[in-house]
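This document opens with one chain alone, in structure tokens, the form predicted in complex with a further copy of the same chain.
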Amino acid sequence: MGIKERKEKHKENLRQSILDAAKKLFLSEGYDATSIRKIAAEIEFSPTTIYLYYKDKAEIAHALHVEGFKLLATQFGVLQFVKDPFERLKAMGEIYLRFALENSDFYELMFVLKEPIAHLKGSCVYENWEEGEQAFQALLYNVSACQQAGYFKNLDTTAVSMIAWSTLHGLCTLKLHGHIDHMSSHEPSLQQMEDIVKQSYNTFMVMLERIK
């Protein structure tokens, strides 16, 4: 029947369909609600079959984590058209922010959860965090370009990059984990801001621009 045919097709690339099922569940119900058993039910195989294709749940998490970085990389793609270094850095931050807020589950997997990258250390040949490094190198490049254009004088490129990343990451996670919302509901100065994240980001950019 139709189901059997579909099953046959799945068998051809079971590893991929496990990942697809995981992704589907993960995007619709979040990471915690994505259990091995639910993935198995989705592809209509027994839970133990998953372990024939992935070492454990962390390995699936890592595979999704890689997908997330691919998605972010494509969104960073437009940056090549922004010629002015500072404008490019600004745009990079905006893309990062939007990515985090619009793909919060992916963001969690990429920059919050320990599992996907802890998995690296456990397995393989002491593999490093390739995805994160690439993104950071792009940031380093942009910060460096800004410095050549006269920004961030006498400041360490790496340290400035770390700060830029940290600020954005902090803003994203405080928002995503509900801390900003919980505070804005009662703190008057925050209540007045209509978009705290966006306004804070803009202020940060003004701060960066005004470093003498």
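Note that the structure is a prediction, hence the values are computed from the model and not measured. Note that the rigid core is defined as the largest set of C-alphas that superpose within 1.5 Å between two forms. Positions refer to the first chain, counted from 1. Compared with the form predicted alone:
Hinge residue among Tyr54, Thr157, Lys24, Leu171 for the rigid-body motion between these two forms: Tyr54.
For the chain modelled as two rigid parts, C-alpha superpositions between these two forms yield a turn of the smaller part by 33°.
Given the form predicted in complex with a further copy of the same chain above, what does the protein look like in the form predicted alone?
Chain only, nothing else included.
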């Protein structure tokens, strides 16, 4: 590896270190309580170094936001091998749930924290939110394919997609924020469910499958 390649490798490693440190602090201390100085201290560099890569913490939050969507898109890649449209929709939901529960740090940045979207609103790229649009277009495509196969007749494609997304987001957020676990410790009917999130999701999909 030549000098130029080593320099580029060092830059990429440092950039990733900044993102990892910021993600940790955003979620442990909160976005407002996290400063560039704290991020710099976490990786033992000066704040000036951070500014060589990102103009402010909002840009860092957005970079993490994009990174999370790229990871989700990679996991959605297996859907191309599922031919049946409703089975593909079910698989998409399962991947989404698994992603949220296994990557809670990214999920919070992508779908809970308002700062990444606030950054988009203040930039010229807001009208072209590529990563978010691609994810939602994939959902729209799958719902539309289900409709062509006889599901969700006479229902609006976008509305069905929003209901599906909202339901899964609700399950993920209630689980990640501890609400489901808290309720299950007090509610006997929930205690009887082996896996509340999975069973709730499966029931939701049965309900969707019956809409013909």
